[in-house]
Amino acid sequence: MSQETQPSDIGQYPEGDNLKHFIENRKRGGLVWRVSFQIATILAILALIALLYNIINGAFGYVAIQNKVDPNSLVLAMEENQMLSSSGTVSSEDDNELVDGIEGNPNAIGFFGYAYYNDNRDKLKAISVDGQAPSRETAESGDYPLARPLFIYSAADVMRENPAIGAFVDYYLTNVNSVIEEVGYFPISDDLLNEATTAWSAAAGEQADALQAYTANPAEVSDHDISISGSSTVYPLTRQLAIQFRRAGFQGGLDLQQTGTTAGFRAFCEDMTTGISNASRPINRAEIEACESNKRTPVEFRVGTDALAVVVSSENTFLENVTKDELRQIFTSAETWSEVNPDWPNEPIERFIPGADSGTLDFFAETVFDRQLEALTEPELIEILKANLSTGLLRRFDAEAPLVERSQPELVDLVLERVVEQQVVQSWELTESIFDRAEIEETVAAIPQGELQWRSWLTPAFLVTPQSSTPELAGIRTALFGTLWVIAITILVALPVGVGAAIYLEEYAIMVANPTLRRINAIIQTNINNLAGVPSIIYGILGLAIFVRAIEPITSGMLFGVSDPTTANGRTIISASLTLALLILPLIIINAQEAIRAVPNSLRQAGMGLGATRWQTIWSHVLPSAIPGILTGNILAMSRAIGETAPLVVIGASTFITVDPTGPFSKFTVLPIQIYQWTSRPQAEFRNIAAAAIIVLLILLLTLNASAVLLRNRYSRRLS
């Protein structure tokens, strides 16, 4: 065997082919490790992407909001109340009374359907709104701001059970365009009329042919009665067609009342005392639900168009045109004409408006004021609260923070919470919201008082609001404060103790000559290494035994006279912090040892060679050089501590608490426990806010870690 193939030399100094094989093996090994590292990196990135996707997907998306009270109806009621309670205001459901009040009075103003103005042209003058006069042309084109549709409503079951009503509705749609202009309103297009006829046919179903036969000969259904109520605006049109229906042969009872649109819907949907409802506005969601709760589904029939006329007396010489803003002032806050426009006379305004149950009043307020709840002023929001909340509840809110001192957004939130009583009844994740919008809208349409909203569960209010049993009202303020308190005390305890232990083990223990003491130090080192791998819940049990039970007088604050009766059992922030300090102490010690061990011995020798003591050398040379490594270990330890849940659950952290911690002896909860508690709830909305809380936790962790990294880099630059 040659020298180059001697077995004793191949392992240590390979040559020739052995060297070649050795290099190839090293390359293959390096390739395997490099590929493994790259695969592991890719898997880690994919896992991180999946994590972020799930979190972000849950923190944003559409929600179905169900309102106990429609917020728009609150605004409408507030505005109508302002109009009805303004000085110099007279209201009536009878438009003829309004006409009588305005005629001959140059300081009077009012509004009602165009038909009533048309019948009293010699006594009244219609004024333009935003430069547009009421007419058939401006109403049909939509140029006149107060143009509106007119309706009648019935139901399929009503028309089938009472053929007289079914026949009258058919007669109404067949003849309305021939009489509507005579009454004073404007006919609808053939397309709209065909839509109404189609809706009637669908509602009549198999009885359509029979009902049409009754339409041609109404006398055959004279054994049935017809009851109609509702809008005073539609009243003259319905009255004219009822007269013609009677002349065509109908001899049954025919009760026609002008009660106002809202009262008409109430009689039709809730009391079910009428079979047809006249309406000068579309039926709203709450009224539909009132109908459906009584198993009556309203069917809408468009019958005409009206140009709501704002009128003054023909003796008024100064008013020809008004803007919407001027109308708002005229019918609410202004007391004299000159307050609205200095060119107008300094005479009191006398207002004549429809009553509270009138659809005309609803339409006017919705069109002229046109505001959302979020746009109301503080006094208006307070007015809504006072009108809808009990005296005791208002007194409680005033005790917490006077209503007059609260900001407008705070008052809006209070109205939504206590009056509107918004609840999220269903939520969708981000991907569903983007790709399934049509299906989501169909789902929301079937929810009573349902409303579709885009929701970011992570909002400024989420950060400053305490815990709540209602997910849309819950926040993380208490948990956030608890986390900051626990982490701050944990680091203040663990960092100096851990670094001190590392200094002893690396700088002093190695100098010990006593064999027994050296063995003890070796045992300590071994235990520190082992403790780094102990499950965290074991530390929780240790903390429960020592900090919560054994030294309860200290951790509860009783020894210092600052204990809270609710935390006198030691389940406090200080107990949690000391437990977490034990948990991360091995990690800090091991990393600090590595950082100290990496400092060159030449620095120590130089310091002591110049006459410095060992401690002076450590303080002035070793520690400054090791600080970047020590802070790296601190970052790792802090990252572990901030995400721990198991030991804190054992210690007794609260799962539901609304009181912010005020010191180390307070009850507490932390973000991980809050997240765990929310994810265990059955409602999907709690998982949405859990996702938002995870984002906050990650941001908090990254912020704290970034601060430590910046501090580490600063020391590194100083040393370099």
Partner chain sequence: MAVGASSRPEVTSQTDVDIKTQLRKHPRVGETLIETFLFVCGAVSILTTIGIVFVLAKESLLFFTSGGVSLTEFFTGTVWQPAIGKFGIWALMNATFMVTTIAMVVALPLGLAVAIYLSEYASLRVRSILKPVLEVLAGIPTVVYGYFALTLMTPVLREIFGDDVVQIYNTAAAGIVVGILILPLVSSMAEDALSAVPDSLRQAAFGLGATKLETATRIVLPAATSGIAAAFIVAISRAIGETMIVAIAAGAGPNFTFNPFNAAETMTGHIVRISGGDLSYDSIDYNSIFAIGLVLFCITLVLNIISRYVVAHFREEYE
The other form holds:
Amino acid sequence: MSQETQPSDIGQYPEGDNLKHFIENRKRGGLVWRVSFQIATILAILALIALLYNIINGAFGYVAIQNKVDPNSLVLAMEENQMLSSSGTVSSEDDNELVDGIEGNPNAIGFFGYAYYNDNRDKLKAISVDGQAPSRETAESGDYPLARPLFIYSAADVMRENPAIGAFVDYYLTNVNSVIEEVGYFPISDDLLNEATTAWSAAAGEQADALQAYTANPAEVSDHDISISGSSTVYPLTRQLAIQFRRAGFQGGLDLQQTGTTAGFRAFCEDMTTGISNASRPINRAEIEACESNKRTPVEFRVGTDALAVVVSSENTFLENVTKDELRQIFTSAETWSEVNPDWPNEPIERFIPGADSGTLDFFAETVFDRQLEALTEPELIEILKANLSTGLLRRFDAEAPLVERSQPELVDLVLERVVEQQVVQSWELTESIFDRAEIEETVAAIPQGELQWRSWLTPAFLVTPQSSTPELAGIRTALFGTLWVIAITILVALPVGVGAAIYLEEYAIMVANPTLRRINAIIQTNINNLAGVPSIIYGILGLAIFVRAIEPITSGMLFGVSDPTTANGRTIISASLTLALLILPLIIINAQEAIRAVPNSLRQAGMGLGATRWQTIWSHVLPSAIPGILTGNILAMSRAIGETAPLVVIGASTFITVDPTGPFSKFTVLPIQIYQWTSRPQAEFRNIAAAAIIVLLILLLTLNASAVLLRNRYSRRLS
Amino acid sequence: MAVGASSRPEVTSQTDVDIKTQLRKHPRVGETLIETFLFVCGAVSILTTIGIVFVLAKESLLFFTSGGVSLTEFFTGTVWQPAIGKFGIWALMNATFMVTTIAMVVALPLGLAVAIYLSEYASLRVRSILKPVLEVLAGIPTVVYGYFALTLMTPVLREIFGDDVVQIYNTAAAGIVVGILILPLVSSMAEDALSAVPDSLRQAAFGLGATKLETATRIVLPAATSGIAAAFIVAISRAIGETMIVAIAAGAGPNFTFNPFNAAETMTGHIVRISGGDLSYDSIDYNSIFAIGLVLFCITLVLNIISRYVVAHFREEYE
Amino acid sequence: MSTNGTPTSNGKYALDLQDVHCYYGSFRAVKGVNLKLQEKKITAFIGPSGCGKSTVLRSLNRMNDLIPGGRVEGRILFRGKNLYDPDVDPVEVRRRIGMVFQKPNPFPKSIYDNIAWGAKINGFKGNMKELVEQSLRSAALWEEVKDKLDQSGLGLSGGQQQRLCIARAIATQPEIILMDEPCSALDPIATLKIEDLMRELVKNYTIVIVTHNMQQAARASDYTAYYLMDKSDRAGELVEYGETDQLFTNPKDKRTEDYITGRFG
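Switch from the form predicted on its own, shown above, to the form predicted in complex with its partner chain and output its structure.
Now the full complex is given, and it begins with the chain already shown.
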């Protein structure tokens, strides 16, 4: 047959080179499509990764915390107060009084500037702190704990453009050691002084000679002004030198302020309102960067060392060295020496300390106590509260929960919230926190009293704290309880009804002979499939009309006399549960039907063959075999219900509740609604806690789904 | 009987007459009660449907008879402003269709491509990894997707198109994320349809010298058309009914616009916003959500019925 | 034991299998097959289940590539070219060496499209209608379907469907047609029709058929290859290959004799 017509007569397939091209084209097309299918799949995975990362991104990162009151100053004030008010303490602004008090008294102890001790070496004995004896060397190296370096800062450009500043710095370095002891600080070693002079020469560059000429004759730069601010510790030294500089002939403006080191750097680096900055600590990285972004490279000049001497009388024989911790006790709570150290005599401590207005007391407290708010004891915290809050407010807090019974962290939180008035003023996402660190630091540096803090928004406290309108204090406790109540009742209702319906449809409906009933059964089945496709919000509308409104007396608990007096309406846990039960019913039925259908018919026949009734067979044979499948489906339905938001919003879940729900007739909120509310708030911090709440929700769901998978695997192994 | 005789001596002592009475049907009250209870369980679903239809119809009727809103106005108007008595569903419906269209543009090609990849190309190992990934995606609550839309998708769109073009709330971001939400649904249903195509067809195509692509797209895909079409329709229905993503990211104010970068409120978004407040039962707002709900219910119901019809009537019988 | 049995013949060889081993993953399903298939003849592969005859058949047009882990060692020469050379495209191999499967598997398309599709994807240029008609005539189906070319191929009876599949294979103008138990799903009358068709087709094509049915092999084939599973390693091997008449009447191998006389087992 086929020989009659040759294939070539009616057409042909590509051959030779044509064929090669043809095949190549087809393969190329195939490859292009294959790659696009793969890309699509990768996109889907990327979407999941992006979704999950976005949540992590929101839940962790830096926050800028602003304290209305500096917590360290609170601690300091509290400690100084402790020092000043402890019994047997004499405080005086006049150091001579202190010396007189200590002199000849073996049980006395005190502290003041090292220079002053130096003048009274014959009567007093300076003791070592943490094993370091006070001396010029240990103070300069920083080994002696009660010492700090003193700096001034300027910049090369500043000194060149303003010869008055250049000359003053040179004058400063040349003359500092001749005045410093008079002011009460340690002079620095020649090495360090040389280092500073070298730094000055390098900064002055070609103008060094000219500037040095001005140093000798400051009157020549009187057409320039000098502006200085910064550390109050360095202030008296700089002031002394400024006076001398003026005496030497300088007639230009000379503005000298004491603002504290940090503020001094801000004025110098960011606002550029000063040309010299006094500092009692080295400049930090962020400040250098802030300077450099304004084209100012700060140059550091070490000008001296500040040190305190802890002194006892020369007659004192037992005290040679103390630790910082011992110092703290000696100057605060301890009444006798033996209380601090059993080796010391059982004699009362007599304390002689500088007065409250003295910077020396501040420095001593700062260095010796060096404690953060978080490290204070409960009585200390209460003391801070009492010192800073009105009595009315205190009484209110005491009524909520007696202060003395509160735990230390609770008290810390209270201090932070009420006294420090700590606030998160800005928050950054994880990615920003990692990659824009410098920028963030800059932003935070610009916030007065601002502090950069790493924050995980998801903390144990977040889980157990109730709602709050302040995001950093808010938690999901009420929402978690709400979710648990709602889901428990939902399952309690939906599971028996759903499984019952599935049993009916699988085991009974097929046996029905009555045509009307058969039709009804068919309708039920179709109807269930249709219900599974109804948007969840429609169930919300149904719940609103029926459960919340039509049967309000029941769902509000009024009928049972248990209604929540604050609400007494139908927007309760029971309404939510009934709504969700209807919502997941089709899901449970369909899953249970499949599980029941999977039970081999032989099992039913075996049961019936022994003379068991239909129900007996179902109860003892079909259901046990189907139970893993039913439970799996049930868990999946449960996770659906846990994640549902829209219907609950419609039936009117409350969004701001701070008390735990107590029963089916309580008003409530649930986790997803909390997330929805927080996400909808404009402040970034609410997004952060929304992300944290999402993590909790997802972990909950993941656990449920994992248990469903485990259940399925475990039982399927047993059956096989 | 003979077998039972040895173990049940009392039976052997009965006469034939007794046997007849014993075998006679007798009512089992327990069984009947149980069956009735189970039937009632099944009937709950019918009651639910009746409840939905009744509630929606009754309140909608009140809405339309309360005066001020005529059916024509409702179904033709493009302004929804209860304050001035304007209830034109198109202001909401349009936003719903915008979101749905954008979602479909994202989900259909991607979902289908993923399905083809999984069913025709991927090795068993790859499938065993990818399918759970998609299941995870499908199991994430929609409110989480809403967070995603607002905090990631919108900023990304604003980055790309400019802050002055893209509003903070917009249908584009919501639509794309709804697309991602229904992607697993599309891909898993479409993959089921593709996998249901018998292997013998693929063998036949390969045997004729077809490439993998030719086999997949020109034999397997057409053979699975009905299942894929059903997947698409179900996905559309799901997108229309999706609530939380649009409530969070699409906007909170009815706005008749075709610009996907503008804020607009969908039907579901409107219901959530209106009922989220302290809703008075006597207000026209309260009634209006039922009218919107009725429209929503009808659209999704029709789509679901069509999808099942498509599956049932256009399925190829291979054997 | 020699697995090589090439009968004496004057004809040319369509395929030359040299020491072919087939693997599924690490499992060797077929070992050491040496076989020269005569051009424009019908060669039947027979043997009990699991003997590897289908595996060998599927290796001939690289259908084994489609099974995960499937691979072939050795050489299968087609016009002097090894089908398993790296530069050989399996897609083109399958166009030249067509296949008909155990169960009729027409595409869910019209009868016309069933035939035209393979031609289209393989770049056929010319009169498609003619090609379809000619292929259907060659498959002895034209008269039965000429009035309903636009109807679904799935509407035909089983025997017709299988002939449609044969027509579909012919349309791509292969040189060899592989048939994997093409009649196992058909009734005896349809089976006979297919066998008649094979006798017709062999004038133009080389046919290799796998069959369980020894009568069919005896009736329809020119050459027969008998495979058997080696119980020691569960790998199939070629036991005897020769002209059908000779193999059935005067088997050289004791095992072949056992099988054809029904004493197998």
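Numbering follows the first chain given and starts at 1. It should be emphasised that the depicted structure is a prediction, and the values quoted were computed from it without experimental measurement. Note that the rigid core is defined as the largest set of C-alphas that superpose within 1.5 Å between two forms.
R455: CA moves less than 2 Å between these two forms after rigid-core fitting.
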